[in-house]
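One chain comes next, on its own, written as structure tokens: the form predicted on its own.
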Amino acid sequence: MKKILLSFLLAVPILGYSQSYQVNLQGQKQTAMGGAGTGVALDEAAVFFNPGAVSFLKKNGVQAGGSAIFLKAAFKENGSNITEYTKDKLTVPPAAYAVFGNPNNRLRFGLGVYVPFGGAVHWDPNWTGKYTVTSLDLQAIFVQPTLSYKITDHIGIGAGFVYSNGKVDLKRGIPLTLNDGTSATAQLKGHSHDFGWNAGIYVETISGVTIGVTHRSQVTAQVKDGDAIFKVPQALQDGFPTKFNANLPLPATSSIGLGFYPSSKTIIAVDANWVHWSKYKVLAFDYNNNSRIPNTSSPRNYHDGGAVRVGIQNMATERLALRLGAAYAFTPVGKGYVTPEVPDANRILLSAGLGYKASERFSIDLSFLYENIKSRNETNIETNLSGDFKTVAYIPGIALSYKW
């Protein structure tokens, strides 16, 4: 039984909203423009997109918002005519920023609170892959104080220290039967507190094109003494662990972006992102009681992923801005490693949005993002779960901002 239990505890998580469990919803203007924002100084969200561009913002300001993620994943086992779907689960990652300091000075300050990694997937407790996962909730909230400095009138640099507050809650079935006839279950819950950094440079060229280059460091989420909750037959309870330790890499991202300004009313932003997923080789769990379950080390063998993004903003009137965007993201999940937690594949992103300036100080921005993750037929090398995965996401968002 020990060997059987091990096979069901090897694989773990996670479904995000960009690549694997990465989330790219840190600013409504940028989301509406395909997620591009590294090479332009649009608003306070530059704290995330390029700290070097913060010193080029013409006004101080605060903004707060969120994006409502409606995600639906489907699985059809090979040889079956039945398609199973995830439950409806609304997730709203927030994002808030503040930029302050004298706009006429070279030094500016910023603060950002955002969610760059997360995921939520909830299958029926008795679905085909219940021994792989039945539900997962993951979220890493980053808090980033930032300094931005204009070296010259046309070059700015910036950097921010990152504090990450993470949580994970994973549930799955295990191949034992309880006295009431239902399947035994395992739940792993824990929190992490970790650190990283975000830095960037922003350049205005003599041609009028702006250039941004950024790097966000890897943060390794370390769960220590997380709760391992096993609902198993009473006679077996004493042999199961109650605590676990685990590490999950939240990978570094390097980006380069360009800004073009064909008229005083129009901005075109182009980004390329490189996500260092290849650091994610193994997912390991250490338990405090190995009587029935040994420590596990599960290979992931991700490769680096990337994305190209383009967006446009046009001021239709003095108060109304219209935005469109598109992107294509390349999955880091290789053949044989796709799981119900990460039914990842290459994906197409289409977005639109608008901004309305209600007054000189107050404005509202809306965005809508559609993600189409390509269907993928895979057989997982550990669980042998084999079939077609297909996922789509619909993500409306809103942000309110105040400037002075």
Partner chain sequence: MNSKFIFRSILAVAVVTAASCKPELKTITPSKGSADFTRYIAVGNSLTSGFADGGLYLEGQQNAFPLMIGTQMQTVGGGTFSMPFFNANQADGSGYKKLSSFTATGDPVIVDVPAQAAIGTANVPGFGTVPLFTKYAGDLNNYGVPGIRLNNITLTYYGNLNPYFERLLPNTSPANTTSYLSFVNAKPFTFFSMWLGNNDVLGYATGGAAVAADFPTDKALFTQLYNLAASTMIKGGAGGTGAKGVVATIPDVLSTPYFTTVTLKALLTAVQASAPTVQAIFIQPGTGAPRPATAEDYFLLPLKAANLIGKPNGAGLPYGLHPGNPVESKYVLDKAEAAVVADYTNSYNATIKSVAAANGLALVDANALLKVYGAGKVVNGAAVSGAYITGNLFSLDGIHLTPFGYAIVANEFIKSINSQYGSSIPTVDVTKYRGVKFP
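Having seen the form predicted on its own, could you give me the form predicted together with its partner chain?
No partner chains or extra molecules come along with it, only the chain itself.
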């Protein structure tokens, strides 16, 4: 056992996982297995992980669940002796799926509702980096109706149309002093409605190994006429904007996954992802009034993020499944571009979970994911904010499913 655990840890540095404000909590089984699931037809969450595998599901079903993200980020300015922490801010991205159609037919239908991008980082309103950001709440809920078709008994293809409903709420301090000695603030909040797609192929090979290949398209979250709420000195208020426009890329992800079945009770899933973060060049805000402040364009210059993950499921009994996974990730954020709204770095992920079949139809799945984002000493090229960042996250999750 020790050997196997050790091999997991040694394998970690070559594995990958997506980054920044991408969220990878779309299925409790998969989350418990390090986030792998592209190359296996595990459950209804295949609507997200591989639409091509949906037609291989043996039963129809619905499932709904969520993961509670407890994230804590720390910052210590270079030269200072004070470590500042983000406030506790619980976010619970939901995920729900339905798969229907006759399991004996080649064509099956799916519907998914999930949150592939999001984040909630809340620093103290008066923290060291307040002029860069004090809080960011970001969430994009995707709704994905899906068709999946078995071309042959061993090859399935599938595709889904994605509607994205996004919201963003960004706050920061403005380096102008109000009459009471406190600093001015800005809040930018808005909604977006955008579209994309998700497609995949699933193949059962003669050797028994299953293979999945998927691509989830980029969705560009476009905020039009968002509210720009500037709390600035009264004498200057007229010169500040009230509305803003902004575009935020929610990047495409290409994945390949493999499924191995060493025994009738055991599944091993291995995934590799490529996240096209290099589309995220700048974070730009265009304002409706530029007499006091210009439009801003903050360089991000992300590069692509690569990703591989591995997970294992074992049926301990007829009713109880145990799961385990691990991953390592390379950040898309280059040196000089780390910002406190997403203090990203390479990260190690460890996951575990279990599933319990209460009856033929009802089951419950639990997962626990631990993310350790490495500490990073950075000086931002735009803001000159300079110091150590370190983040950890604890993410327990639960899902209920009903099959027929």
